[in-house]
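Listed next as structure tokens is one chain, alone, in the form predicted on its own.
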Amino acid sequence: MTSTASVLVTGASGFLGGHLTQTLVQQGLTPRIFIRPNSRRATLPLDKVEVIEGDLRDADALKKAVSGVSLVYHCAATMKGSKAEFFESNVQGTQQLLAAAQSAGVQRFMHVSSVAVYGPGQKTIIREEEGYDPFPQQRGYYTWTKIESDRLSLQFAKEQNFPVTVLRPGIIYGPGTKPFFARLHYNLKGKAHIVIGQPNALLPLVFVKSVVAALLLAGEKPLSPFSVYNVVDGAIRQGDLLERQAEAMQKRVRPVYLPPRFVGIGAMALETVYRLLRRGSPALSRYRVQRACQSLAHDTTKARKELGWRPEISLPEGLQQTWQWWTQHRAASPTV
């Protein structure tokens, strides 16, 4: 059978990739999706997409996936596993996908990155030209490999003169995933929410459909070969977010804020134990606590001017939609 797909979505079984796939189908397209053989497919419109099974580490599967398509939306990323698995999939896999896309004559490659790639710096408003975090190994394997895949995507574009657009979304929320409360957050059986940080710290939230809109706009526009865009609906203070969450949930949210410096003492003890046992770095390091608790806003002027992008929905409405989905989904699947 001859393929009619002109668009490839990697990671279509994931949160962002699933929303993007649904939107492409609603627009009348028949996208090709690249998913692992054991991926969950219950929410995918399988009768309206072309499915290619494979893994980002499989070069032959990637060549098959990009054959005949003009646009690639690279949303896939490993979320758990060993250090080797993270780097093989998120970094080496992205590099293999870029090479396969170039060889296949793909016209534009859309790489989904994150605002987490930026370094701490001294500025409170982060623009696209800001540098990468100089200590990615202290942020955990996921963030570390997101930084490296972002870097190599732009490097590949410049060295190979291949059209790559990098989108750096903020913290993505919306129907399809658990409600977001804080970067470092622990729920004590619904009685209280332990938040590491300060109530006035800014959070860069973005509704999932806002990210989809940015991807679609970037895929349609004649952009320069090496384009980078921050995609954030806007910054909201941690305390205000919890108030809006309480309104969406129609119940009281009782936050208990722990100062980062106190948590840092415990993180330092963990680092000492890991160092003595030669086990690398713990998931909760002092640097991770410091970065997670920073108060930063991200400039989206470039996306607004060059793409014509705007946030899709207000924060209260987005939180309400997310909570409604979560309560319905949890009722249908109590084990979630």
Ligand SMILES: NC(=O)c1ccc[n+]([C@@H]2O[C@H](COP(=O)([O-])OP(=O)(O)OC[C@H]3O[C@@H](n4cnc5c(N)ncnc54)[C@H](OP(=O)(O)O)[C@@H]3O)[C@@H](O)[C@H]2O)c1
Contents of the next structure:
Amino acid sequence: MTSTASVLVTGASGFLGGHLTQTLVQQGLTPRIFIRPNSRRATLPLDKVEVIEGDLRDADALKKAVSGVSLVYHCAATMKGSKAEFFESNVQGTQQLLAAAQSAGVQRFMHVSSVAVYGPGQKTIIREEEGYDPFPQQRGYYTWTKIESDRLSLQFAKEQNFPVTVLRPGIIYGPGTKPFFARLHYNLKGKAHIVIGQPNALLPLVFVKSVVAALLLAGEKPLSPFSVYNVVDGAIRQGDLLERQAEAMQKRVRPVYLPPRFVGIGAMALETVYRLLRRGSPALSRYRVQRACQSLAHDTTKARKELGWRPEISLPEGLQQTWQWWTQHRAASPTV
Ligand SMILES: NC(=O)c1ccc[n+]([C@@H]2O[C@H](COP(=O)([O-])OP(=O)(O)OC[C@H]3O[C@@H](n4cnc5c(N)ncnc54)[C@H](OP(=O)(O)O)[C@@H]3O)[C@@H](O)[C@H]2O)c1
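Starting from the form predicted on its own, produce the coordinates for the form predicted together with the named molecule.
Now the complete complex, all chains and molecules, led by this one.
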């Protein structure tokens, strides 16, 4: 294959991968992007990238994708599907991509993980050395497979002495996706926002361009073979976030906060029904509700010191940009 691409972006048709691809192109690079045959490509600069079509479940396509590149930004991850689809794409797919990258002589592999991998712990500020959630199977297939792919990426790095950097972003927001209101919430036709959780629960938010900046910095620096970084702009109280959103939207938002234990009772009933029918675990479990409503703040000292990373934008400005994008594009973007 004749190619000028030195970097590969998986998941380039997605929110984060799309922003990363645009930034690499703006820097004058011609990245190679790995997207599925049916992936949306309307916003991708197709004349300035090299496209390899394939699926994370296709080992041959992954080998083709990594051939000749020195840096892999692995942003792809399945967000919906059956248990098999989640495990085949997010866990086995990551394993196969790592093996293909190592065989192809890739010099650094950036794995996009999530702060969702951490356990409940007692700490108010979570550092990278905090352990994984001990009950991943109770967190839903997405988080479960993000935990397993984070774990296996670091294990592969250590066993194979292969340079892997794991970035753990918080909740990513920004132009290109729906405005974020709360982890668990329902909008009653714009009249009221039912929020499950407390107004003082802290949410770890990160602007999409802050994550792109961390990826680019980590791709440039000589780092230890297996480095892990939290990437969070800051923690904001859920109640304050709703107020900021209302300001950005110039609308009144009336939140109604439901204590998590109310929803926990419903989840418990669901768990009982599933147990009686021997159907495994329901998507909504008490543990999942408890974790989703937890107040979380993450320490980013490591990314600041070792990468020289800083948040790209203030929260009010980020929310404003997101809302502007959303009002202009929501009609044209049925999938977001
Ligand atoms: N968004 C957040 O708040 C957040 C927070 C923490 C971490 N993350 C992580 O950040 C990364 C990017 O997330 P995002 O928000 O950009 O998600 P997204 O918009 O849903 O993008 C996911 C990307 O993965 C691709 N993909 C999914 N399954 C695939 C498969 N089997 N084979 C090949 N490609 C596949 C999708 O392709 P299609 O376009 O074809 O569907 C899409 O390009 C993920 O690893 C996610 O876990 C996200």
